[in-house]
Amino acid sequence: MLEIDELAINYDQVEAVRKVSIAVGAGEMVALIGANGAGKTTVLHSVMGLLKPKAGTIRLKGENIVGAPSKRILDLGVALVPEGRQLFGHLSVLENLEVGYARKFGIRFDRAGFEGRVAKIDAYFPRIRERLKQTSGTLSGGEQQMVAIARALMSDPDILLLDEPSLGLSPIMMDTVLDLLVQLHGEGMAILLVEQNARAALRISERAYVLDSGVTTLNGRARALLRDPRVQQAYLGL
């Protein structure tokens, strides 16, 4: 589904990412963990076409998407849930979902198709249905995260990129969000998960990569990495 090979990205003259190689198979959930500033968000932004790599390749379904516009990447089935949710706070929940749908299917989209997507989203987030007309900026942090994920799902992606989805959430709401990711994965969606809670990410993922100072230093089965002394000491507080 997604193959990143020897990726290198600079911010001005500062090397943010170097020699990053990651693969996500169809229907696979993969975690990307590492300390703050390791380059995890940079990797996700490069996949979405928001940053142009200095070197390396990014292949999506076999197509090299380095330099491709974000709209092309979206059309190929990628959606991003950004760090901090980044909702349009002055718009209603429904309008945020319309934005997510229109990004993929056009501004003059089919209303019946849109309602069908909303109905599917409703099955994941029944609480959203009750708040469709509410201004999104007035929602709780957990509800805003639900809307951010729902907005990404409106484009009917094949692979979902998530950047710190549990950030700022209560333990109960964090579990709700992670349970949803497990459900989406169980339904066949590929997921690349960047998550500050390394323990939780490794528990729900199949495989994982460790990013350290812009380099992928470890990778393997997620459960094995949970038991790896290096990961335990650096990221699990053991």
Contents of the next structure:
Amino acid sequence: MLEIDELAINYDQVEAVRKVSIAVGAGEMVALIGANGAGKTTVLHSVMGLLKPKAGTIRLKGENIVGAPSKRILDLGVALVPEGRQLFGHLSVLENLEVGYARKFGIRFDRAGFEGRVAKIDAYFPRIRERLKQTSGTLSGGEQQMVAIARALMSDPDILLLDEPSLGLSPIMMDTVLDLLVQLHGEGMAILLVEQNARAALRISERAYVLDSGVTTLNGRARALLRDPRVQQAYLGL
Amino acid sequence: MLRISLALAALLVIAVAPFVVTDPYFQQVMVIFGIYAIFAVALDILFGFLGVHSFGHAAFFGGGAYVCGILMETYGVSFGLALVAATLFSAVLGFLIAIPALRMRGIYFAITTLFCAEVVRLVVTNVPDVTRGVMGLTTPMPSFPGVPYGYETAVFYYITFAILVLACLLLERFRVSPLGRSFIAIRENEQLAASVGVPVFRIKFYAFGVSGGLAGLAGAIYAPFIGIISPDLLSPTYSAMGMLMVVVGGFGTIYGAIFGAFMFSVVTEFFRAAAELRMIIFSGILIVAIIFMPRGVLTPLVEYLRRPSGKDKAGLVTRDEAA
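Which structure goes with the form predicted together with the partner chain, now that we have seen the form predicted on its own?
Whole complex next, starting from this chain.
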């Protein structure tokens, strides 16, 4: 479904990503782990069309999406949950979801379609159901993460890109978020999960890649990587 | 309910003001207030709703004024048609300036809008056969059928405020629409908005056209009302004035832009007795307002009025309460 091949991305003269190759199959959950500054977020942003790579290809359902606008990438079924639960803080939860439905709008907003989509994803997010009219900036961290995921799901994606979804969450809230990802994956959604919490990511993923200084250095079955001494030493503190 | 009451009160004040304020000079001040308010509201579409800081809006205001003035003075076109033509001209100018400007970021964007406005000012200055250059272009007072001599100011007043009220109603409706929320999403975080599929460039492009057109409409009323226009109307001073009106009142709120226009047109009149010191005193007030009320003079008051009542709050749980 998503194939990233020999990707290289520069920020001006700085090489943020040098050689990254990742593949995510349909309905597969894949983790991308690595230290701070390894280039994980940069990879996700380039998939989303927010950064233009210097070299390499990104193929989505067979189509090379390098240089494509974000809207086209969303149309192909990709959605991003950004790092830091970035919400439009002055808008309510419901209004954030409306913006998440944005690619569907023309001059007339498809209100029936929007409400149908909200009803469809409602079951995943019991905690935010009663907070729909609340200003999103006043929600707790965990609730904001839920809204960020809900907003991404509004575009009905086939593959979800998540950037550090557990960052800054309490252990209970982190488990809730990870359980939600397992549930979404169980229902057939492909997930590319970027995480610093390598142990949690490797536990719930099928396959994983290790990103070190802009290069994918290791990849394989997630459970095998959990036992790999190099991963254990570098990312699991063992 | 409070909002509706305030809106109806404002409409009532607008309707009766010319009957209460009968002094011709102060009636003219009210028309200028209305024109500045339309200009400020136009700028608020970009500045307040989208977070796009255009430093060249005088190009649209002055451009509209010149198109209206030239059409009426040189070609004898009616005031109504000249208004439409000036609005369309400034809208197209907005689209044209948006094409290079929106490809820039930060300070380069600001410089591009400023530069484009300067180009328009230089063109107007250097084609005296059409614009009369620095001599200034006289614009005839339009004839309003059935209106007795001496009542033209009142007609201008009602035309101006009808356009202002209509623009505000449309913008308020737009502000709470899903498309309007996409504007706010762009203002809050452009990259995030793009990542969820908001067509950032397209929205900014159209907003430039709409904002430019509305500013041009304000200029088109200004030209025949004042009677003479010069290239100064296209100078950075007018662009800065528009931005100050929006900032002082409270950007992104519509009412803030109108209040800012009130400050610049009506409040300055209170200091007329201070002669040369007038603008120094007014500048001091602006500086104090911006330092102590950076989100606009009216914003804290409006937020206080809009605070949730006990009944509204019952269904919501704030973060503090949840913790």
